[in-house]
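Starting off, we have a lone chain in the form predicted alone, written out as structure tokens.
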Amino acid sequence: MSISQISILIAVLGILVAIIAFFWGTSHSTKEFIKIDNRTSNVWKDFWIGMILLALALIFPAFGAGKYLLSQIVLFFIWAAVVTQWNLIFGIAGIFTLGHMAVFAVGGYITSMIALYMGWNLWAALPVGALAAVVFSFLLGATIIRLRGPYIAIMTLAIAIVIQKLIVSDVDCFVTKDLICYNFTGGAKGLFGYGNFGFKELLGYKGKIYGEYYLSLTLLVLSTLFALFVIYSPLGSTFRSIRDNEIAAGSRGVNRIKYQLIVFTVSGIFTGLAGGVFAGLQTTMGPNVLSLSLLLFLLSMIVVGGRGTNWGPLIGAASLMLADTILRDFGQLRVAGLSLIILFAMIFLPNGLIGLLSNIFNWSPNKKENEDRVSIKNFIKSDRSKYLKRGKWIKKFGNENE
């Protein structure tokens, strides 16, 4: 059985499981409960959106996509997994951190170091790297406990820059293997020679890209499921309460410090795994993952897609990766083109692309509603007690007793 046939079979089985789960879930829910709890309908809506996207991703390689295209999609899956977790901190909890790529780097570096220096298989080193990323993310959250707003961004960015400079300045020989001197962190060259996930030996040279594709897809699926679980859980409601009104949340007994540490910790799990997967697929891990350009590129994915939304980061990652791939043919105009796209999205799409899509799908012309519309002048006159203060504006638009 070929790779394409296996992909189609997996997609069909996934759709069948989704249909069974849907009817099982609806049969165990009363109509009254569905009417009262809007969250239930949102869960099922996200479930079907996810199943459609997953089915498309599973069968995509069967359409004969080239190796270059699949490699770009693999990179998209990894970045999308990172921004879905970053969105938990920045979008859901409202903490403006710029140190998330440092968590990603810790996961990748620890995974590659364990494989290189201790001779572990990358599959065994992967969970250790993720655990190290979780610990580092917890410590990162602990360092900014007493900071607010832009001060958090400055502090976390400074930590990421310091880590990058420490890696680049590492020039001492740590160990010599096969007449090659390795720095502890790899220095400016980065770490290499620590192996891979073995897809070439398992699937052959041509099938290697398919193994990388489905591994990164699995990472994105698990990361998205985890993010949605947190968003719909009581933790997600607590994070949003701190984001929307910290004083009101504190008056109801919400401990900001406690939940700030929790959101940093939980977001580090799949961020660290993404770093380890990135290191294994790229077969090299360098300080370029901590570059400011890459950090701003991933942050723009959240903003363009829709900060604090369920699917916004994923849509933002897809759109910016697509734009970046197209603009590569324009040389020096690539950065300018990406900057204009991000700028226009911030000005004309304050809720991101997900807000635009929501408006399109929820829009329905209503004749009666159009007939009931009034002019701006009449609107202001009828509601001036709510929108305007008494004074010259009232005199301009008419007498108060009209």
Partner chain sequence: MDIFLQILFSGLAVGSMYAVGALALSLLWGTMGMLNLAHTTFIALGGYVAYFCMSVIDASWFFVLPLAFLSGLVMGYIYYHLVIRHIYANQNFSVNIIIASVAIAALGENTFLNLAGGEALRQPFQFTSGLKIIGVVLPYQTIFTFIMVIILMVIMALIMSKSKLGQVIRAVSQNPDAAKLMGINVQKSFAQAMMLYGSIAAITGVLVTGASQVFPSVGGDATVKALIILIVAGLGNLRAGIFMAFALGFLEMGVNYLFGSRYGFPSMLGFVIIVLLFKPNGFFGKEVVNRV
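We call the rigid core whatever largest set of C-alpha positions still superposes within 1.5 Å between the two forms. Residue numbers count along the first chain shown, from 1. In this text, all values refer to a predicted model and were calculated from it rather than measured experimentally. First, how it differs from the form predicted in complex with its partner chain.
- For residue 337, a C-alpha deviation of 2 angstroms or more is recorded between the two forms after rigid-core alignment.
- Superposition on the rigid core between the two forms places the CA atom of residue 63 less than 2 Å from its counterpart.
- Superposition of the core reveals a Cα shift of 2 Å or more for residue 346 between the two forms.
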The other form holds:
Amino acid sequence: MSISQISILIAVLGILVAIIAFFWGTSHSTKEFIKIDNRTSNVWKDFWIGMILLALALIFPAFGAGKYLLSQIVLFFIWAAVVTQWNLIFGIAGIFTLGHMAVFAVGGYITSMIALYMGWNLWAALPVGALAAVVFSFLLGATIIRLRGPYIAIMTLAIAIVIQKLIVSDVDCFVTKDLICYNFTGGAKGLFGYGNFGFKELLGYKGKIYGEYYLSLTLLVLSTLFALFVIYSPLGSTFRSIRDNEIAAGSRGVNRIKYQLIVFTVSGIFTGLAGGVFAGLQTTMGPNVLSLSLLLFLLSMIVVGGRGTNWGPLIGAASLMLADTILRDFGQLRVAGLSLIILFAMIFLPNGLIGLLSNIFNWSPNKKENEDRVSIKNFIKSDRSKYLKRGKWIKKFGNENE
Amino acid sequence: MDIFLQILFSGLAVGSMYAVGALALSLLWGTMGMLNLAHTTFIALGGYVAYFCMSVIDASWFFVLPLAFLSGLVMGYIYYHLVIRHIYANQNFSVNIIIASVAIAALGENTFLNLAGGEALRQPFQFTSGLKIIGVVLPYQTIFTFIMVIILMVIMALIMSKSKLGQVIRAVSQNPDAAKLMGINVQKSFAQAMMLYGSIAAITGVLVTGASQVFPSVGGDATVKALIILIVAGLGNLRAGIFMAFALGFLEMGVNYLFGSRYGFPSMLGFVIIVLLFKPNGFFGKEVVNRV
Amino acid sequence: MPTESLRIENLTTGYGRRKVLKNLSMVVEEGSVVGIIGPNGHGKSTLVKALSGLISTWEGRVFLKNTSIDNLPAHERVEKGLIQIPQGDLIFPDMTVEENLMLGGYLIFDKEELSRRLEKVYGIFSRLLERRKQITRTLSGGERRMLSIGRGLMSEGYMMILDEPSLGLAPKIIDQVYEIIAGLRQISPTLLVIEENPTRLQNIADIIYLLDDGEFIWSGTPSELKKNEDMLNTYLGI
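Requested next: the structure of the form predicted in complex with its partner chain (the form predicted alone having been shown above).
Every component of the complex follows; first up is the chain already shown.
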């Protein structure tokens, strides 16, 4: 299957997601307080979007897509699962972490280490890896949560860099087999030889990719469900109230830090699971998951898709995977292309593709901008209206006097 | 005694390196509230300019610093007008600019990689020998960098307190709206601050790469370290930042010599994290009061 | 016939998607003092910000001396001579009094002229002379207002807008501030004074406008206003 075919397929998929998402629009725009009454209908909208996407994804392999395309989609599912969780922290809870890949790496490394050193089956190691990621996520969150926004970004980035450096510089032998030295963390080479999910034995050589496909799809579905659950839970509306006015929310006794830490910690489950699945499917786990270019790649998914929106990360992941397929042909310039995409999105699409779509579809030539405010004001001081008329009369009268 | 002197000298070397970074970066935080991860691009720029000047076109060392100054100035101008200005117009600038500057850093690294190749080059603008004190060598490069830090600090302090540019930069940083009402063109003064920053950063790039070598990602670590030094010192407090730069430089080198070089940066970060746990606004930082 | 100093035509503006000012029109004649009164939260400060360029104009036009200024950024409006004396908080808190005043003369490059004006301001506000080396963060509310006015005087603009000069001050200080404002007419003859209530304005203003919910609902001379005390009660609860 050629690259152009792949591009077209991914593009079609992305456009489908986009069109469906339009029906639901941006959930967290400035009109939030009006939409709050429509929350139940939003849930149903999201439900149907999810169902349609899921149905598409489930039957997609039946169209006889090639192995390369499927493996790209597997990667897309994993990254989409990761950025959905990242968006939950970054866009919804407002914790500007750049260390999300560290949580992912902890999940992946612990899963593969347990399989490698303790001889566990990878399936059994997955939950342990996820648990480790949760613990790490909690520790990371507890360390940085009280800092100001830009501080958090720098500190989490520094932590991720330090973890990568520690792994790369690990040269002590942990196990020596056949005179070859294996480091505890795998060092710069990474960990390997810890087995896989056993799809080959179960489904045969040809069926292996389908097993991988549905496993990563399951991961994405669970991750999305969890994200939507948080968004529609009281926790989600708490964060919206904090975002609208932190001081007002604080004075009503909303403890921002507590809720942020909860979301930060719990999102570690699926990030860690994604790490474990990634490790199992790639069959090697190396420090390159903490590289700057991968960070940039995933970050641009969130930024391009639309921060703080329900389906933005998914659209962002789809479009970035597509862009990456094209950029791969340019080899050396790939990173430069990614940087340009992220800069372009930040300057011209501050609300991402979702924001662009909702702007296009919500646009109308003579919109009444002021309706909601006037109605609220009228309600508050309806008894003023008669004075207003009288004031106009006085104005007239005054002019006559002149 | 030997090891103590070793730690002292190399701590002085990296401390001055972090101090020049902190010096330049704090200017941007003070003016626009911007943490610039693309500092690494300016460092690499300075390094490559020095390499280009002396090794490619065989010019005299005399031209290196002025050329670095100029190229940093131009880069700062371009960076401001192509990127920062537009991101400043949107909301959430202080976080968005970090993302954007990560992208700029990657773009810069990639550009240098494509233009000059990935291998480490010897940057010729440096002193090779050193001063011998009780058997331990104190490189002239370290002394030179240290003196340059002091000179740059004095120049910065003079610019900020005496010149009209400094006055305007301070006014804009304290109250942008009030500055506009005084007839100050805020955008123009941001651009000027960015150019001043760029030229200082490029000069520090010459100094930093003189101590090591020049390669596309040369300034990456130094940038992140300078930023966390500024954070732990409390942003907006330059004197505390310079002090912290040397203190953490000594800490890092001490750990490097005693426990192995891979633990220097982690222990430095650990120290910073512990400080921030107790003082989220930094060691010398003030509580920020948001008026309603 | 007196020339027009400031002309506002159908000015509409607001924040984000919220409309605050609706179709405001007014004319300020050269050499006159115009007062604008109105309850809190009905667009007084928004009007000041729209005039000085801190927020953009959605619709309508603003003319200063018959040249359109509604598309100009704030600093260019200052260059044209439209000086705003803001409410208390728009000072530079970490600078000395003198540095604040010098920034008021930012557009003047002649050093002798600058020091001449500085002396003049110190002549009016002897309090500021006493505190010239003090950091403004430590000043009292009244002193800050003096600083704010003094800083505006440094530029000797063509027209001055004073945003609630009596806000949050003790009555005794307000008296002083208004004495100074009355004296301002000699330096900058055209004034636009924004206040919440008209008691002080009545003595100095030529025309008073009443702003309610983003619209001018009445205008007239102070003596006419006195006749309509009934209306004042309604709007301002005095």
